[in-house]
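Just the one chain here, laid out as structure tokens, in the form predicted on its own.
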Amino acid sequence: MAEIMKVHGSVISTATQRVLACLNEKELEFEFIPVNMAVGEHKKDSFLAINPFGQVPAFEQGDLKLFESRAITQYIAHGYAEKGTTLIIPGRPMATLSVWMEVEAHQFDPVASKLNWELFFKPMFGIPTDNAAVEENEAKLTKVLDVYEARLAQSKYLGGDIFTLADLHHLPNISCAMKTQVKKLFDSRPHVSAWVADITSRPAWSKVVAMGK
């Protein structure tokens, strides 16, 4: 009998959502264990034993314990390559896919996460928005999306001709950003806009969104 995969996290956590989307794309069964961050469950010894940094998500499968959402999705994509959506490209094209996974992590995520914190999460928690931070990071995101527009004019998806982890990793922050004023930056670029509409309409992502309702 296969060992059950357990995901410890929060449904409003973008990092947790990234892992859930991957599991759904792979059509894998898993157990979701909610972590109540409001009362500090992510800082308790039992959770720190899985993720010593005290951040969600954390992942368990038998004696395997993982943290960092992108490491978890890569384990799932490679370990269950024959299941569900492919998500990776074997051989030389994997190099290009890896580049765009790095771009998401180091170019897109820092600015998108900051904007989502200021424009989506702060209002949710009743914290004033830092407008200077918004202006600064909107300018940074504009430059990133200009690069994306050029890439997506040549390729249907960031990593190649099929939907892969490079696209999936963007979903949580894009979905969040599309509920804020930042939406205009995506909508004003036709290839980026078409890509966003495509990836956010995937059934696997819809299941993640439904978990948060």
Given for the second form:
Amino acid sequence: MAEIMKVHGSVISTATQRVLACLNEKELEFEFIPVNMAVGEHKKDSFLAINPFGQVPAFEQGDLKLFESRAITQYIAHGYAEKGTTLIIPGRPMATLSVWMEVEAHQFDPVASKLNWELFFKPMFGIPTDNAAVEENEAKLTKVLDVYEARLAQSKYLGGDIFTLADLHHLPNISCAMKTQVKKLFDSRPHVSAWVADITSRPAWSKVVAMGK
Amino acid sequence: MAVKVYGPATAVCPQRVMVCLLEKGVEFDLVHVDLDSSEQKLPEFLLKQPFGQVPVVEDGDFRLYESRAIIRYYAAKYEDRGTKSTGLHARRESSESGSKVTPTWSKLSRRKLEKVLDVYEKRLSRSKYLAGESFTLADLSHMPATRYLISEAGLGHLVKDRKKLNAWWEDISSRPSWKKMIDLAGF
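Since the one above is the form predicted on its own, can you give the form predicted in complex with its partner chain too?
Expanding to the full complex; the earlier chain stays at the top.
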């Protein structure tokens, strides 16, 4: 498709960052349209017309409208497979990649998001942190990262031998978590720690970080 | 050799896999896992699925878990067989099915669920199925949890009160693969 891609979102939204990271990895041109969430722009009819759930990001290309960051990244990765970084693996290895994309979405994200909300965003918005929630979710994240440590001891990246969407999807929440006390959970696991250092130093990700400054 | 599916036939996530395999005419053996006694948390099971959850699929020496990854694999592998349920549309829409419809009990949760179902109602007034005019993984993914909502959570009225949603459910739950799955689950 030759039409320009448009991403509606916020630079501090982890889900928006997920899509931006993907577009950068693929070296694709796009238009970023900021959504002013502080004034509830994402709940207004004009935005709901693109994402009826009133969440960022939303994506447009011609008359194609998408939402759900991981559906958007998969559309981009498959649709532009030949461009920029290969974020998918053809054939049977795609199944393993798929497993780890689901693991990120269902095992990692709910816990990491909750911790980031309590330890990073709440202080930013002047809302008191719920310490019980932090303790509960740190315990959950510990268990998840133990599984990751075992996986990364056998595989260079989560989905296989190369950097793929399975790793990329983690970038926004890991980047945020590394600015909080949760950093220690990543640093104390050698394979996880090396993987984090590797993926967060990718130029495509650094560009996303720069947008937020 | 038949594909092995580990999990109780009565649980939502194994059912998601079972329906897909039935749609694609892939033979499988169901290996029961006793969730009541936490069999899925035992060391032997953790070797198969490190998060201690069902389902797990073993296909020869190939092992997969996470039901949505499993169904995407089989739908792509057998794209030409049975129902055509893959393609761009299924891929881009199927993520939505994730956590938006899960069985919940509290009043607040029920209100959230109703808001979500309102969005589905609007969507289904524009297209016959969630991703377009054909049945895809996007619809299939929703089936086990929707059945649970209606039959076990007593929230059937939330579906019946929404004309398009109800029509969609009547349609997809009359599919032969679904009826076979209900049989296997003993419902």
